[in-house]
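There is one chain below, alone, in structure tokens, taken in the form predicted alone.
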Amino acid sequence: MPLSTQSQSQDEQYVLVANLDNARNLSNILKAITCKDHAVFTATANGLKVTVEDCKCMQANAFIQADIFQEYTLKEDMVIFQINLTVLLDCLNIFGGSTAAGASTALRMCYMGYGHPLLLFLEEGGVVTVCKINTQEPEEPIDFEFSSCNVTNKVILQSESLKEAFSELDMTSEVLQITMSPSQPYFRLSTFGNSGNAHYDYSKDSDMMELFQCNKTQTNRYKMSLLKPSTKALAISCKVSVRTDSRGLLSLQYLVRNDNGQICFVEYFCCPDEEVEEE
């Protein structure tokens, strides 16, 4: 790849630098957490964190482990910026997000620290782009403190009959509404929109259900519109895992292959509308 024959003597001036052979590799990804404009990176060893937050109340997070890079070197223990993500995702396919055989955008990501711009530098077919992106002080992302400790209900789905779900429910229902329980109707997802209520019930023993994991009933009701952009990152996964704790806090959390058959996450966090009770 031409962009790894950077100079030794340029990266010892950065605290960070990513590289990949296939750009795509990480805007699907970033294009299945975008909500919101603005975003916190946080590179540590293992790899890429990027969060968009709406509300306080729904946080996306996109892993991108260190292995998914051909390079990926860091010189302090943690390193964080906020960056405009539109603007990043059109830099990202500036030479169209070409997926036509054997095309592909080469990047390298590279970072001074603390009040430097973001510096991508994309080659295709031999000509080299180089783009600017300042950044930001980043805003702290919210703890919610979803602890595997306290999950209370678990279950994992293949993306597909999720999609169908989605498909036959009613997406103008304000608030989605998620039963999970040891009993019927074990899982059941229900809308209350303009055609009426709808709902879509998945047995424990569903080829589509790859984990049943449920100790008490829940019924809680999560809002629509924050939820809507996890189905960015559901039309792009594989399985999805569907947790809930004593809180009735939602995490939805994607497995996601690259073009490259690696394996990245997308999770979401979405706090409860309100609490149903129990019928």
The other form holds:
Amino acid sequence: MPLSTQSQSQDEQYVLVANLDNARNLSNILKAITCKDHAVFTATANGLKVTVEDCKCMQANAFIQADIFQEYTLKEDMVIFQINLTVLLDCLNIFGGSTAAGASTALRMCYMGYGHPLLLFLEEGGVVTVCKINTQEPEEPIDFEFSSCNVTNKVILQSESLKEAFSELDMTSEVLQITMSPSQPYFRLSTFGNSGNAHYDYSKDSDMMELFQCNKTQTNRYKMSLLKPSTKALAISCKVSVRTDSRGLLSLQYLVRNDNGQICFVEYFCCPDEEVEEE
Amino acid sequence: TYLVHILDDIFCLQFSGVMTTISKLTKTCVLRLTPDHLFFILPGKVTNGGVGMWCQLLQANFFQEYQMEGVTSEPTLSSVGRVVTHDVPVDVIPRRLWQEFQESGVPDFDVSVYLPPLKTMKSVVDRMKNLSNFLVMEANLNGDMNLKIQTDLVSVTTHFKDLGNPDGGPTQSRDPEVMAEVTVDIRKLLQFLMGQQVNPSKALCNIVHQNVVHLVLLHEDVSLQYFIPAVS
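Having seen the form predicted alone, the form predicted together with the partner chain:
After this comes the whole thing, all chains and molecules, with the earlier chain placed first.
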């Protein structure tokens, strides 16, 4: 395969080298967090974390563990850079994004360190495309301090059940309201749009509800524009966990299976919309 | 008077395939008729940055009856056939302007190379158009072709190898490794690639360094030639 014929000496100059036999195992998960132009890439020994933020109150993260890659070599403890995500996706999909049988694009991603562009070598059917994408000074991602010890309410649902609701969400509603409670309605999504209010209820006894741990009744509203992009993560996931802490901060975690059946995670954090008065 | 009869379904289909390809490139074009051929011409003035296109058909393959007489004073043209009847609005071009539409001579090109699979070219150029307005096409006599875009943000190069070079191309005195290149408007190249309805039996590209890209598609007896000038 052409990509692996790069000599050893060439490899030594890179602080990060990551190879994938199927570039879709990266591009598909990145599509699920694409809501802004720029993303911060953080590479550690565990793997790659890609972060997108909006308005300082929403954050989306995609995690691609080191063992997803056919080769993953990191020469420093942590490598971090910012890059234009839409440009990166156009490059990863240069041979077309289709899932044609048998045709897959191989990827080799190389980074020389601070100030250098990200290099992508993509190969399909003997044709090689080389991309050099400029990197930027990374903005430190926000730490929302969402701790597993501080979780007020938690449910895990099969994604199938939420897909219909999210695809039908009334976009004329400025907010999405989430109610979680140990008593009725248990788990409710509500919108308040031009044509009226809509509620989607999920009972704790439903087949789709894999876990139900709600201790206290909480109702929080989140800006629709911030949460709507999470629909893309929902679309490729099989399960989703919904958690809130005492501040009403929302954590959505999606379990995604890639083309090889391996598991990756996508996570969305969203701050509650403070301006709206409770009913 | 021009009188043509369309032969039967098979040729009708092929003719309409050609018409569809051409209609994706232009809404009006010039139809030039000679005793043996039909030419559909989009006479973009290449020197002014316009795109030029020629499509040449051997009329015997398409029309059962094909009669041509000299120019008449009656500018009425219609074609009537057993299978298809069309009255196509036509402007007759005055005889004094005919020399503009003579078949263009083959330009003196630097490199002639077979094109890669059009489907791959289409995917790549379609993505590249999101990144840049201009694209560099380069090729050499070693059968190598590169498509490149470069902006402040990103550079992308797709390398095609072992494409082969047609016989009867430029002279052997040229170093086979040296590339001839043209910077083109990416939308013009994409327009050409998107318009292809039929897989050609032969597809090749002639490059005049920093001047023009001449694309030639051959499908049996239909040839489609497309000129994309260098951006100034």
